[in-house]
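Next comes just one chain, in structure tokens: the form predicted alone.
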Amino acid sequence: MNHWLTAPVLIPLLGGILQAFMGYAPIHLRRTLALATTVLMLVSAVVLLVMANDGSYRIYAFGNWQPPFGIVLVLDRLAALMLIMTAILALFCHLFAIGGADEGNRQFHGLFLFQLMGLNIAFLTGDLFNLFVAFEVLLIASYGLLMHGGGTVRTVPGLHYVVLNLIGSAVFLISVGMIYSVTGTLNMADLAVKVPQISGEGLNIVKAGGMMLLVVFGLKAAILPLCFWLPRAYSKATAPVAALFAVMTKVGIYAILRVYLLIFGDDAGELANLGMDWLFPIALATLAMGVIGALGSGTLKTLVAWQVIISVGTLLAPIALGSQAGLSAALFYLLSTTWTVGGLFLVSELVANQRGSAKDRIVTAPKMQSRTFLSVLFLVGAVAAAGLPPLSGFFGKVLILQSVESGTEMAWLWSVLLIGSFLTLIAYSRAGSIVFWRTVDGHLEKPDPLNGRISVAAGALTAMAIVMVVLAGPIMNYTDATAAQLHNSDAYIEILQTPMVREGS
């Protein structure tokens, strides 16, 4: 069964090399063979959640070389809660852009489909250089993505994204050196065991390397001061394009929890919870620099691109304060935020195709059609991304409030959140009531009529809100599962570290 720890990878590898040969094909050859890839690889998703639900840890080792030499992968509770995630809104904003806009570059399935390739080898690899090439792939993809639909609009910003991230590639594989060449391993459980153990010259040296990694994590993750790239290139991006973006900064923050709380964390010795001091500060101050930007925005998404940074600071605020139900209450949120921001791009493009030469900006213009439908879609991602109740972003505030023992951090983490939270339903109620209801005498020329494929697209990646409120008993019982597994990093160790790990079994 452990073979099945492939299939996230193969599953995209396989898809995007059949469209990189078929980029001559009918558009409808290649966009059916692209939706089924991400069906499949939703189907093997489903399937390593199955499993990892029993609690134990799953690994396949390539070619039967083993830890700490071989490459392996590894299946826990975290690692198939990104994939679910990722794949769901895969599949939504891969069947939005089958709708028109993936026309224009007859690669753009191909990269859409090694982009969730890079993203899955991350969430499953057991080591950090792995884990390096695994932010390559997935960055390379990236990068074509996001000049998709050309023009300057998309040129410039994207030349930031490509030259932020060429720098924080480099300082990872600095990082990684450093660290290598004191422990003599990179395999996350061997490192666990070794970075301890390490005194005098070389405990500086991982210290250097440790708190490098964790300034390209928070690259990846677009926290202050770091996050100033990330507004004007994603809501530069195609619709379908930024919404898969907006689990682009989790893989950062997926990597700082794989990484500070196995290799870096309470047992570490001279070197536990390195950075964690510093995490916290940043996060509030980020989330704050997201409300700030949210208040200023001028058009729809680049109020949904700041939200992407509001919703890294709430995430790792409770992280960096290490408590078990922290954790847990900052998955919920994950799960909750991604779909949330995923939906809200794709509903700001159906918006700007309904406005004419307004677009998505936050101005007055002619009556919409459709504007019922779309303001009912929008309402519904502003209440989940305000934390307004009924909704899952509600409860993920709420789990993330009640997480925090009484203190400094309680007093700061509930001022900066709550009022943030305030602002924020002042910032989706200010854009919402102007683009929806304040309308000015006119006639649009021309407006895009919605068609049934992106508007379910849109729509259900949108009700994800209000799926998540009627599963959160269940959704809430598994990060609690997965809060204790990864704070019990010993059972991780101990299956690395058996030496008869065998290919597939």
Contents of the next structure:
Amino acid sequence: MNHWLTAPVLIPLLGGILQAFMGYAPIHLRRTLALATTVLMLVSAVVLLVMANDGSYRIYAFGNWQPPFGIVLVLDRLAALMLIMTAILALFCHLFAIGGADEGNRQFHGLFLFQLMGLNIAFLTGDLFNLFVAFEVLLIASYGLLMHGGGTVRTVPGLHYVVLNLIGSAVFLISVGMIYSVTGTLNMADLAVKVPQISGEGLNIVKAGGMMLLVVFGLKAAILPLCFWLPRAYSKATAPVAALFAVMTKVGIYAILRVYLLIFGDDAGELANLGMDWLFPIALATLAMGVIGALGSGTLKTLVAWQVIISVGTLLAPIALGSQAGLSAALFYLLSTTWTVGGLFLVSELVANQRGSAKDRIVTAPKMQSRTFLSVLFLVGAVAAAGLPPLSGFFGKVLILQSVESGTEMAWLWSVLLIGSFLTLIAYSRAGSIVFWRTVDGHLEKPDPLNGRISVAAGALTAMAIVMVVLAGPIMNYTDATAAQLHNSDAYIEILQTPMVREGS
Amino acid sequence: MELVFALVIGALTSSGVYLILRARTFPVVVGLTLLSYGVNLFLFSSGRLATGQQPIIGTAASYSDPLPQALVLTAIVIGFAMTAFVVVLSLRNLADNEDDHVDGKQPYKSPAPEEESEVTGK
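Instead of the form predicted alone shown above, give the structure for the form predicted together with the partner chain, please.
Full complex below, order starting with the chain above.
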């Protein structure tokens, strides 16, 4: 039992409840408290990262119920990595939101914090049904956040997003029911024990349940047939919300990593590596689709939204192949791409604010204010996203390319990833040169000058690509250790033997 | 009992899916509700169907599984809240776009112009 594990859940929960009750408090008080909550959450994530770095599993059993009978939170290296990634992204998004985007809705900060709570539960939980509940918590907060902001542009994408995710929840429940009806348990460690023992007619039910789970996680992660809701929703969302949503697709990828490596991993007998032979071609197709979308996008935010889909494809290809080096590379790229995409959303918003009625559309417009600063930020973000040296996206992609063993898979992955990266580069060059270089003479309404908070937030999140290169050694050691831990599912199963707290002791 | 139960789930789910595939928000909301009813019944059945059994060990010859009932309860609560949200969102869609189509405002098709009868004056 380790009570620290509840901190990333309790801190945003309490902060969010506080925000819900003080909607009419002065805005600077609400902002200070909300930002303090996010900072505290980052601190707790750092503490958990240090704890997880020794390679052992820590659990927190709710109500002191022995797993598999109660719900447990489980901390391992992967969970800690996801927590710290979310906390850093959230801090900069929150700082950006405080620069003015949080006005107009008294519950913005509450929703933001509840969203973080849902994400943190999803990363920490060791129970399949609790994962469903975490998804619902983060989704209902995201519905509110997506609709945040004035105007009517978000209504239709928001409606699509909500309806699709409600259908996804229904499918999730069906698959959970199918798995439970055969195994009689929903604890992930216990499932990892029970699934290899299934035989006879139960096998097909669990197989169908597992494949349906893959559909649900694929919807969250936005893989190819299920990805068309994403560009419209993300490009219409308010900038800090869109940047925070960069982590939402990664929740789907996290769930795939957790469930399919642990429950349907190499040791799962007849169900070993369920669905992974499907995932590899789908991942490559997703990558290709994302590149096509990026080439055809008409606004900067749509371009970045398609970049989210490109990164999902790039991440899932090595995960589907499942080698240890591939997982490590994917985790490195996961960190890099999440922060870069978040930073690019924020930069697009800054650009849009400086261009008058042209907004973030990729068209020629009169010269914008402070364009040196903005163009450097866009350049850093675009170089990291397209995967050019010397920034972190390059190292992530090289690691992914190196991790595949030679064969047909290598031929496919190398060709799709390299051609895709080249075309992404063209998309960014086209957008950047039209927006920043090809200007027309004309009068621009005096735009609001850049304010300190939002420039710092956008700049810092973009600069994470440089920080990751400086710290590449330690980060790679950590992701290597995480991949090794993920491949050793026997150690995860041992949490079932963790002694509970006895009365009087 | 199993056959009736399965047929009910099947009917609810298929009508739900059919309604979700309609292009107006009201049928979609009703479809989502029917789908979640079907899912709730399905979850309930995952603990096996039995009559006259209690979810307490030792009170009867055999006991029924209490966990699916807990799962269904959670699913009902969440589904209800989500339905309320999607209803509000549909109303907002109707108000913003003056159309209840799920894709927002549809291009207005002007009715075919009435054929002008030739005025010849004869």
